[in-house]
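Only one chain comes next, encoded as C-alpha cells, the form predicted alone.
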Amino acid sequence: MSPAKATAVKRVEATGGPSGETEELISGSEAIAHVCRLADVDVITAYPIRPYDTVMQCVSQMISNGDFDCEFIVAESEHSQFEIVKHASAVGARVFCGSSGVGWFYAFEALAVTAGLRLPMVAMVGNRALDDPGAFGVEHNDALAVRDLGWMLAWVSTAQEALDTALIAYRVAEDPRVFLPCAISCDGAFLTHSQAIVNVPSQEMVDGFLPPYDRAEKQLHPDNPITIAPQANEDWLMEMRRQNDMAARRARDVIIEAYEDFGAKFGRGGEPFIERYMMEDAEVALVGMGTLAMPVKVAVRKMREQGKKVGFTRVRWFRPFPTQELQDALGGTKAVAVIDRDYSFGSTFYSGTLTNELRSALYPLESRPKIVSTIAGLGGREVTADNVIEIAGMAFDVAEGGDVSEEDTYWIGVRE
C-alpha cells in the first residue's frame, strides 16, 4: 500500500492496546514513520535507497498533510544525509535518518563518527544485500558492520515491534548516560513492506513516555563553546575509547528501565533483550534475528506436535549483545542451531556473525550446550517451515553424538 493510502486508512480504537491507542493497517516502515511523528523529531533527512526509501515516503506524506512538521532535507548521497543529520544532533536536534544495503556503506565515515562524538541518532536499516551482485533481499550484513564502532543495534520481527522498539530507542540513546546512537533493522521486504494492525499510540501516551532531547553542557552553541569533533592525537584517544565503552556497559541498564518504563505504560514490550518461545523445558534451541521468529515459531509448533522438546530463542538486541539472558535461555539445552541471516567469510568454522558472538557468550559456561552453525535466507531468499525442521534435526542429531559436526557451517537451501 501507497503511503497515501496507508494514512487514509481508517483509525479505530485498540481492543488489545491502553486506551488512547488507535490500530492501524500499516507496514514496519510506515510504523517508523509514524515513531518520528509522534516522537517530534526535528531534523530528518533523507536519499532513496529501497527497502528503506518507504519511511521517507510516508514521513513526506505526512509533512504534506499537515500532520508533522520537521526540516526534511532531500540529501545529494547517502553519506551526506547522514552528515546533515550528526550535526543537527550536536545543536540539540532530534533526528532521524536511515538507509540500506550499500548505501548504509557509503555513510560510513559518517557512521562511524557519530558514535565517536556521542550523538544519540536514530536510525532504521532496511537490511538488503550487499552489491555485487545487486539484489534488494534481506540480508543482515549491512547493519552488523557498525558492530564494534559503538552503534547500538536492535532487530524487530514485527510492525508493531518496530514501532515499539524505535520509541524506546530515542529514550535510550538520548539518556545522558548513553548518548550513542542506535540503529533499528528492519528485514527488507519482509517488514518493511508488510503490513499488519499495529497499535498506534497517542501523542499523550509517547509525550509521558519520551523526554525532550537535551544535551545540556555537551550542547553545541555560541554561548557554550565547545569542540566538536577534535583531532585528538595518542595522548588523549584512549581515554577516549574508554568512555564510549564505559557508555556501551551504561546502555544495558537503561535499555532495562526503558523496557520496564515503557511495559508499565503500553502493556506491552517483554523481556527486553531477548524473546523465548517454548524454552521452558527445551532440550534443542534455534537461535536467530528478526523476521525469522515466523517461519521458526510455526516449525517449533508442528514439531511439539510431534513430542520433540525445541524452543526458540530470538535475539532483539546484537549491542549491546545480551551474553546474560543467552546463558539463562541457552545454558540447559543440550545443542543449539543458529540460524544465521549473514556471513563472516574467513571467520571461526566459516560461520556467521551471530554464531560466533553466540559461541563466545555461552564459552564460559561449564555445561555449554553443542552448537551448530547454519547459514540461511541470504538475498531475501524464503527460510521456510520445512528448512527450520531440518536445521532442528541437525540440532537433535549433534545432541545425540551423531554425524552433524560443530566444526561445520551448513547452508541451508542452496542449489547444488
Contents of the next structure:
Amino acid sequence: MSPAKATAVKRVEATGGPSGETEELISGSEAIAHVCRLADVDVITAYPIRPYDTVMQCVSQMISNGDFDCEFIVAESEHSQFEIVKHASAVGARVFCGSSGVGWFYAFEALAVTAGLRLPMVAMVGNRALDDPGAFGVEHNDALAVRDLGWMLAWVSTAQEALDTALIAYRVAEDPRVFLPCAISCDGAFLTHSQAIVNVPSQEMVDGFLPPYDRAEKQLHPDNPITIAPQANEDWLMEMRRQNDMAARRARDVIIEAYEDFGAKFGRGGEPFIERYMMEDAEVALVGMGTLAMPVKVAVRKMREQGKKVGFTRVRWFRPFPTQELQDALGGTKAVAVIDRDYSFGSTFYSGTLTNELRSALYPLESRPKIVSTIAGLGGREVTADNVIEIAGMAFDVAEGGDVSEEDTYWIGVRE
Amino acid sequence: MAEADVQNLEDFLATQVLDPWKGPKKVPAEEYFTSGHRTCQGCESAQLMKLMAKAGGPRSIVLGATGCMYVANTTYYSTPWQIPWMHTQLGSTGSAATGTAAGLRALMRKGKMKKEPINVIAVCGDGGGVDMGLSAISAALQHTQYNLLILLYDNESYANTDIQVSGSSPYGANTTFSTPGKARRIMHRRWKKNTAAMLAAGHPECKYVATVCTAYPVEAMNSVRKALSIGGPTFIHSLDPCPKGWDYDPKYSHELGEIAVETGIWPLYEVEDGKLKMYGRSKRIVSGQFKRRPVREYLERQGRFAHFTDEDIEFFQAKTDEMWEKWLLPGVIPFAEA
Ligand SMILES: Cc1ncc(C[n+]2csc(CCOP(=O)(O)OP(=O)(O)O)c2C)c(N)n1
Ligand code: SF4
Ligand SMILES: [Mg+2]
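Since the structure above is the form predicted alone, I would like to see how the form predicted together with the partner chain looks, so please show that one next.
Everything in the complex follows now, all chains and molecules, and the chain you saw is the first one.
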C-alpha cells in the first residue's frame, strides 16, 4: 500500500457522535494514529513490517504536516524499536510502539522486560502470521505469545473500537495501580487496511478523560536518583513477580472504571471485557476475537431467522482474561464453539489458545457447557458465514450428544 | 538551511560544559559510584564506572547493560550508584541511550519537564557492544539530535557468564569457549574487532569517538567530559584489564593497562569533529619517540596466553606490527594504499 493511500484521511461533514467529535473515513491503523496525536504521545518508534506499519505511515505524515509533535525515531530493528520507547517511558515520556508477526518476535526480549519493569507502553499489533513461510495475513499467535508476561491484551473488531480502546489503554496502563504495558491487536488487512466511518473525539474530550502520565517516585531523573532493576535472585525475585501479579489483578477494576467513565463521556464503549451478541436466550454460543465478529454476526442472524437459539460472545480483552464474564455469558448455554484464529500445536486436545483458556475458565462451573474447539481463518483465510454456520452446527450436534468430539479440534475450511 | 532544520536546531538542548581537569589534584573528591558492589579485586571495569560517574557528575543518568557491571556491580538492596541508574538488555545500549535522551528531550521540548542539560551515559561490555548491540550503537550514533555517550568497557570476554570468547577477545586467548586442548592449541582464531575506529569511520556525523584505558585515569575522565560536552551521540571504548578473565594477580591491573598501550596492542586516540588525535604513549609511538615494547611482555604476564608457543607470539607480534607499519592511519585505520 502506498504511503499516500494509507494516510488519506477523508473528512465527512458534521458529527454523528457526541458534540466535539468529527466523523472520518479511516482505517483501524489511522484510528490509532489519531490517538497518538490526541494523547500527545512524546516518543514513538517505528520499524517497517506489514500490516501494522500503516499506523506509523500515518504518524509520520501527521508530524510532517505539523498536526502532531513527538520524537519520532525510525529504529534499526524491532528490538531497538521497543527498547527505545521502554527507556523513554522510564524517564516519564508517554510512548507508542507497534509491530506484526516476526517483528513482534524480534522484539520479544524487550516485550518481556517492559512488562517486568512495569512500564506502561501502549503498542499496536497488526496481527500477522509468523514466518515460515512468509505470509501477510492475520493469525493471532504473534500477540498471544506475550500472554504470560504481564502485557494487557485487547482485540478489537472495528476502527472505532480501535480508537476507543487505544484511549482506554493509555488510561489503564498509566494508572499507578497498574503500570503495565498494553497491546491492542488489530487483525491484519481486515482492520489495519479497511476503512470505516469513525468518530474522532476532540482534544478537550480526550483531555477530560486521559490524565497526564506521571511516574512520580519511579521516574528516572537526577532529582530522583533511584536504581531501576538492580540484579536480584531467589532472595527477592518471587516478591517482585508477586507484585506484578497483583498489578495484573488490579487491572481488572481499573479497566471497568475506565469503561464506565468512557461511556459517560463519549456515549459508547460497551461492556468492558466481552461483547454479547444475541446471547440472552442462546443455547449455543460462538466465541472468537477480532474481526471474525462480522461473519459470525451475519451467520447468527441467519440462524436466528431459522429459529435457532444461537448467540456470539466476542472476547475483547484476553489479558486480563475475562473469566467471570465468560462464566456468566456462557454458563447457561448447552454448548460453546470456539473459533481460534491461532494454533497451539501439541496442546490439550490440539486446541488453539483461546479454547484452552476458555476451557479452564469454565471448569469450576456446576454445569458446564460442552466445548467444541475449532481453528479457522489462519494466514488471513476468509472465515465465511457458511463456515460459521457449519461450526454452530457442530455445537448443536455436541449439545444433542452427536458424534462431534469435545476431545478433538476441528480445522475449518482446510484442504486435507 | 530548511526552515524545519532551523527549528530542529533551536530545539536542540545544550549540553553541560564540563571542562577538563588539569591533573589529579584538580579532580573533585565527590564520588557518585561508591560502596555496595561486589566486583573482583583489581577490576578495572569497576574503576571505569567510578571514573565515569565522577566525570559526568550529579546531573547524569546511567544506563547499564547486562554483564559484570550489572550482575557484580549493581545488586538489589546495595546499589553503589548515587546517580540515577537503570538496567538495559545486553544488546540495547544504543537504544537505552537513545530512548532516555529522546524521552528527556520530548518532555523538555513540550514543557512537561524543567529544561536542563542532563548527561545520558549508556554502558556496555564488549559482548554487549562489540557483538550483540553493535547495530543499536550504530543507529544511536546516527541520531545526531540526541546528546548521549556510549561507554564500552572492554574486558575482552563475556566475563560475567564465566569468561567466554567475544568478537573483542584477543587472538588465541584461553576462554571457557576456547580452551586449548590436545588436538587444538588455538581455538579462538578471530582477530579483535577494530571497534572504535569502525564506529568513527562509519558515522562521520558523530562528533567524538575515543579510546581510553583506566591506567590513565585523568585522561579517561577528561575524555568522558569532552564526550558529554561536545553534543550529539558519542562513543568511548575503554580497555579494562580483568584479573579473572585474563588470569593474573589483581595487583597488576594498572600495569597491564600500561603495557597494552606500550606494546601498541591498545592505541589511544580521539576522533574529534572529524580530526584524529593520538595521545599519550600512542602519540609517541606514531611520531617515533617511543619504541613499542614486544608483545611478549604483555602476553607472558597473563594466564590466558599460557599455552602460546613462540610461533603464536610471533604471529601476534607480526599482526601488531602491521597495525603500526602498514595501516593507512597507524593503529587506527587498516588497509594500506594499493
Ligand atoms: C540476550 C542475552 N543473552 C545472553 C545473556 C547472558 N549474559 C549475561 S551477562 C553476559 C556477558 C556479557 O558480556 P560483556 O558484555 O562483555 O560484559 P561482561 O560480562 O564482560 O562485563 C551474557 C552473555 C543475556 N543476559 N542476555
Ligand atoms: S570478572 Fe573481570 S570484569 Fe568481571 S568483576 Fe571480575 S574483574 Fe571485573
Ligand atoms: Mg566483557
